[in-house]
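Here's a solo chain for you in structure tokens, the form predicted alone.
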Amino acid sequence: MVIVLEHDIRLEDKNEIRSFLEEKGYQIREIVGQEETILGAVGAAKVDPREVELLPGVKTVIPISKPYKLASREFRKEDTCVTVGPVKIGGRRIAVIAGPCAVESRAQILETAHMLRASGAVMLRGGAYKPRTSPYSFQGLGEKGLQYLKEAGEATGMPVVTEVVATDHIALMQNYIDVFQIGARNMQNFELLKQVGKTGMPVLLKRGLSATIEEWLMAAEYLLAHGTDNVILCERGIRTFETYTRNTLDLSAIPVVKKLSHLPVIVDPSHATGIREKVLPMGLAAIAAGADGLTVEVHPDPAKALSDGPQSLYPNQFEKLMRDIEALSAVVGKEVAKIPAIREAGGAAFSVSTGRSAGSGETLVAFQGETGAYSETALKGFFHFDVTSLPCKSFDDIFTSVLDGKAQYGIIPLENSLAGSVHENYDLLLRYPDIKIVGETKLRIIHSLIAIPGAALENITQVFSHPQGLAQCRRFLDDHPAMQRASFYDTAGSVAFIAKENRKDYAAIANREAAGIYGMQVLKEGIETNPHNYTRFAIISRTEKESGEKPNKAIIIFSAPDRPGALFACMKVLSQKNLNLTKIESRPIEGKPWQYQFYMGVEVPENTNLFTQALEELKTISEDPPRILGMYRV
């Protein structure tokens, strides 16, 4: 059962509830969500829910109807994100795990790991113990393979995952790996599930060859019930009558499991198809269907692979897959997971009051608007370590919060694909020379019509939102002339406003996530006129962070002298250095009427000397020396 607690419950009452349930024979899990705190009580014990509901501090009791309790969506409404070192799987990230089927040698796994890291993989896979159909096939290198795998993971900063095939191997493997993989053949090896669950380590659980979805989730329940909170489900194809491919990839399982369970779901298109050429299209199809990531087999020379060569990608194929996922991610409203380019040493963070390094582990990121704003959604997709959002009333407040050390980072919108540039933020970047751009991210803007629970679409008479939100949903609002438009300072703020007003004829246009935060309902999703609606955000910080990676983009600003051909001369410098210009934006110079400065986005080549040389030449041509607003990697 799920016990929803009162918001102001006393600690003594909470402990009393826990003790009461434990005495009855239940195992207790506490979950603190955005909206409420719950206690999950599971076990073979029986108690009348009404008896629990009478305890002080209990708001309500909800029985769990599914046979899988801890894995069910009834137990936890919010999606679970599994954290493995610097990587998060779930939520708005698409995590790609890659590596060879088997660790064959130290040189092979090191070469593969460095190639995968450069292409964008965030976790390294490779088999040390291989369960093979034939006893004469390559069975893996055992502990030596684990040693090589760990070395490759540490050399590239990637956590490692490998399959465990026997309970005897668990203690040994814990010394070398970050994630246990339970293979398809062992999905219902219940003793193995129990022992792996007791380690408390993250587990990647593959669906059995002929397992139903319920059987798959029951296997996850074994892991959860015995100690681990971090289970990643992996659809890898099921056995059907079709023999052309190795298995049949059940893409429909992704949305089904997403509705039934809070656990993240990834897909293995390599084992699902068994054919190299089919891996890329089925991997992209899995992302489109809502998968939280992929696990893919890649080998430096698949023709010489000791196992599963026909389904292993060549390095160039994996590189293309990652670029295609990058292009698709914005369409499905997600961000491709990366090993953090902005890395926090030892989890340290700036003190809210002083800006100095503190040991609390809290990292504050300032954004404009109320909780649930699109900017907050974007920052959660960008940062791959735990951060705390700091709402600000204005864009200027973001800059001052970062400058004063109240926040370590800020996120600001720079450009919308429909409305164009956010000029205020370009001007603020010039006004605050100590603030630098250290990264960027993009987010697809999907507008929803949100109202209080019980409201009906046909009864809405007034719609609140930011003027841009109203403008971007003009066609929908034109089709509903009874809905009067009311401008509000912020999209998420308009949801908070209608929640406070509690009127069934009021609605707001905002991010779907805001509805959940303020306890509202979504009347209609995707009401924007143009679905090609994206916003590009910049991540700002007081000092540029060392990422260990070469930057591939720079934002610079300069002014050209007032004479014919001056701007052309500046552009010619970039052309001669073969530097690609991604954006140019002119802004008036404050205090100098009819004079302009130019913001430019430039791709920084592998040979960064070309960029440096171009800046030096621009100094001799431009009115003022060019200034770098930020250099970072995208």
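Residue numbers count along the first chain shown, from 1. Not measured: the values here are computed from a predicted model. Heads up, when I say rigid core I mean the largest set of C-alphas that superpose within 1.5 Å between the two forms. Compared with the form predicted together with phosphoenolpyruvate (PEP):
For D624, a C-alpha deviation below 2 angstroms is recorded between these two forms after rigid-core alignment. In this overlay on the rigid core, T612 has a C-alpha that sits less than 2 Å away from its partner position between these two forms.
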The other form holds:
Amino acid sequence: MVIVLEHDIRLEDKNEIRSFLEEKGYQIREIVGQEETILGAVGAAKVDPREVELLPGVKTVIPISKPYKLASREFRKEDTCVTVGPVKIGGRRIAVIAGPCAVESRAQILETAHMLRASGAVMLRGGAYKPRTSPYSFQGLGEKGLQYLKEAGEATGMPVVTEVVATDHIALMQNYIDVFQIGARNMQNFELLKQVGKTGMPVLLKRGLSATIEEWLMAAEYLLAHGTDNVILCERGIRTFETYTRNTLDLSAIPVVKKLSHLPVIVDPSHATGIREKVLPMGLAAIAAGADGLTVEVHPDPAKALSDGPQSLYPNQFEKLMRDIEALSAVVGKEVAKIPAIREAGGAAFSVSTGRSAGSGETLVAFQGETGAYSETALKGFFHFDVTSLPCKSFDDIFTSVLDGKAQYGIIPLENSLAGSVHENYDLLLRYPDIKIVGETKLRIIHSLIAIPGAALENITQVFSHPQGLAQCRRFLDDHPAMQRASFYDTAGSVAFIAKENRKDYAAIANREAAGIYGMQVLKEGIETNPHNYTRFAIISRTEKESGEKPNKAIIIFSAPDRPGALFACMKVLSQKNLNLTKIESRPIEGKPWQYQFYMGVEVPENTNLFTQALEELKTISEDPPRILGMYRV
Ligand code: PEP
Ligand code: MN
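Form predicted alone already given; the form predicted together with phosphoenolpyruvate (PEP) follows:
Now the full complex is given, and it begins with the chain already shown.
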């Protein structure tokens, strides 16, 4: 059963509840969530929940009806995020694990690891003990394989995952690996599950060849009940009558498991299909179906692979898969997980572009709006470590908070795919030369109609939102003429407002996350007229922060002199160096009527000298020396 505790429960009362349940024979797990703290009581004991409900400090008791308890959604409402070193699996990220089926040699795994890391994988896989159908097939390199895998992981900054096939390998493997993989053939090897669970280490649990979803979750329960909190479920295809593919990828298992369990779910399209050319479409389908990531087999020379060559991707196919996932991620409202370049000395904090956070360990990121704003969702997706968001009234406040050191970073919208550029922020970037852009992120904007619990769509007469929110939902509002539009300064702020007003005829248009934060209900999700609605945000920081990664994008600003062909001459410099522009935007210069500056997004090539030389040449042509507003990696 789940015991939900009162917010202000005294420690003595909590301890009383624990001892009461432990004496009855329950094992207790405490979970401190964002919204509430709960105690999970599992075991064979039987106690009337009403008896527990009477104990001081108990808010409610929820019996768990499922045979799996710790793995169930009833036990934990929020999604579990499994953290492995710098990598987080679950939540708003798509994590891609990749590597060969088996570690075959030191050179093979090192070469593969470097290539995978460059293409965007965050974890390295590779079998050292291979459970092969035939005893005459390659069985893996054993401990040597583990050594090579560890070396390749360390050389590239990627954690490593490999399959454990026997309980007596566990202790040895712990010296080399970050995540244990339980293979499909061992999903119901309960002794193995118990012993691996006892290590407390993260586990990637493959679904058995013919396992039902319930059996799979029961296997996860074994791991959780024996001591690990970090289980990643992996759908890898099941046996059906179909023989064209190696297995049948059960994509429907993803939304089913997501509803039943809080654990992250990834998909292995390689073993699911057994055919290289099917890996890419099924991998993308898995992401579209809500998977938290993929594990994919890749080999530098699949024809020579000692196992699973036909399903292993060529490096260039993997690169394409990563590019396609990047494009798809925005549609499903997630970010592709990345490994930050620099690890904070001695700390747990990582930063994608600057590698540093405040000395105190807490990283504050300023955004405009109230808690629950789209900017806040975007920043949570961008930073791959826990950050604290700092709401600001205006865009200017974001810049000053970063400048004063109150926040280490800020997030500012630069452009929306429907509404165009946010000029105010371009102007602020110019006004504050000590602020630099250090990264960027995109968010798909999905508007929801939000009201107080118990309200009904047909009774809504007033809809509050930022003018942009109202404009972007015009078709929906036109179809509901009873709803009057009311402008508000902020989308999330309008949700806070209707929560305070507590009226059944009021609604707000905002991010669905704002509904959760203010205890409101979503009456309808996805009411924006055009679903291709994205906002691009820049992450800003103070100048002295140094980028740890090789930049591949720059934002520069320059002004062309007022004579024929001046802008053309500037552009020619970039063209001669073969530099690709991603954007150009002109803005009036303050105090100089009818004169303009140009903001440009430029792709910085591998050979950064070309970019530096172009800037030098631009200096000789442009009115004022060109300024770099930021150079970073996207
Ligand atoms: C593997 O990942 O290498 C593997 C053997 O997978 P499965 O257990 O899913 O067959
Ligand atoms: Mn394999």
